[in-house]
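Here you get one chain, nothing else, as structure tokens; it is the form predicted alone.
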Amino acid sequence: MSVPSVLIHRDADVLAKAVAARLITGLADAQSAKGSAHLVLTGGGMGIAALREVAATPARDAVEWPRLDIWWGDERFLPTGDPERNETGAREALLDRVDLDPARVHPMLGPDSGISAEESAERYADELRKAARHEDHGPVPSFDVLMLGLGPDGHVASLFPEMPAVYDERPVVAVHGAPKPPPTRISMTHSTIRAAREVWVIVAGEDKAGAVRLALQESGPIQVPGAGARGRLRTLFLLDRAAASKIPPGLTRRASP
């Protein structure tokens, strides 16, 4: 796994714009090199804000949207179209505004599909398996960028501290009894997150500062799931100043005035 790099931006607005610019460049470069790209989205305020910034800039045309596969790191087990679903927020912010190939957008199924959370997780793992190529050397694609938020408790995706999902080695799992609503969710596990070429942990706000510090230190990923969020080639912690306020100075690099 890669060693995390830290970039600090002035505030949440600047952070969202910087993530958008970095994402457009990263996806365009990946498509130029390989012909296509795989992106894993996150929900939450910063994840959706970054997607809105992508939609707002003409530079988004640098991405060949029909050649992009969209995945989600986790999803709330709610019906399609529910405003609390990560998919719903992503579609409103960006996905419905660009020319994606519908067959390459991979939402996690909800209860309106007539299946259980466990069945939804199994189907998503199967979909990932089918998308993996020989050169990926595993049961999931080598995602070009996998975006994550970070909770005040150190959770990423729907991997919460000390809960069964953080011990699970399957690619995708159902989560029951999550400490924040809704209690039932679907989540990629650490093993799938670590298959990504690049993992970006995007965090704003002073309430997340303690979790950021722990995730960057030698904390155990069972107690601090964010400490296990690492990419194969690169891991970026993209922060605003408030979220970075408790990390040691030697780890920081300011990206904007």
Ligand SMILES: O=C1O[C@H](COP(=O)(O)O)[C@@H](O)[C@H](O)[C@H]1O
Second form
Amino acid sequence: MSVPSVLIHRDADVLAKAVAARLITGLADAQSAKGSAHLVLTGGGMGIAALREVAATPARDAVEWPRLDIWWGDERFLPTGDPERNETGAREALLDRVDLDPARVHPMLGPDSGISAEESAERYADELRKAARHEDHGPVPSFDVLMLGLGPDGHVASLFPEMPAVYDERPVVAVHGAPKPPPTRISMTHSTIRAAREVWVIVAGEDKAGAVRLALQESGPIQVPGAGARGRLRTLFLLDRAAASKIPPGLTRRASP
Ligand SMILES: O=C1O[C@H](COP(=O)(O)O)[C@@H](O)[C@H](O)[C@H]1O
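Same protein, different form: I have the form predicted alone, so give me the form predicted together with this ligand.
Below is the whole assembly, all chains and molecules, this chain first.
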């Protein structure tokens, strides 16, 4: 597991633009090295803002969209098209605006599929298993980039502090009774998050500053799920100044004035 690096941008707007630029470069590099790439999306304010910035820049054409697999780190267990679904936000911000191969877009199924949250999680784990190659050495692909938001309580994806999902070793699980609505969700677990080559934790706002500090320190991932979000090769905490305001000096690097 990698030790996190911290980059700080002036505000949420600059942060979203910087993440978009980094994402385009990262995906283009991965595709040129391997022919295709795997990207894991997050819901939440900054994750969707970054996708909107990707859609807005002509540099998006550097990515070969038909050769990209899109996954989600978590989903709110709501019907397809519900505005609160992470999938809906991502489609509106970017996915409906680029030339993706629909077979390579992998949403987590909702209740409109006539299945339970548990079945949805199991199906997603199966889909990940089928996409994993021999060289991935595990039940999920080695995602090139896995993006995460961070809640003020330290949650990432739908892994909330001290809830059963943070103890679970299956790749994907159903979550019931989440403290943030909606209560029923599907989430990748820590083991799946840690299979990614790069994990990017993207956070803006003063209300998250305490969670950022705890997620960067040696907190336990049970109490602070963000502290367990680490990539195999690289972990980046991409922050705005407000979110970085409680990090001890020396740990941070300012990336834009
Ligand atoms: O509910 C969720 O919240 C987190 C954080 O969202 P934010 O708006 O506070 O940044 C998000 O990462 C997760 O995907 C989502 O389901």
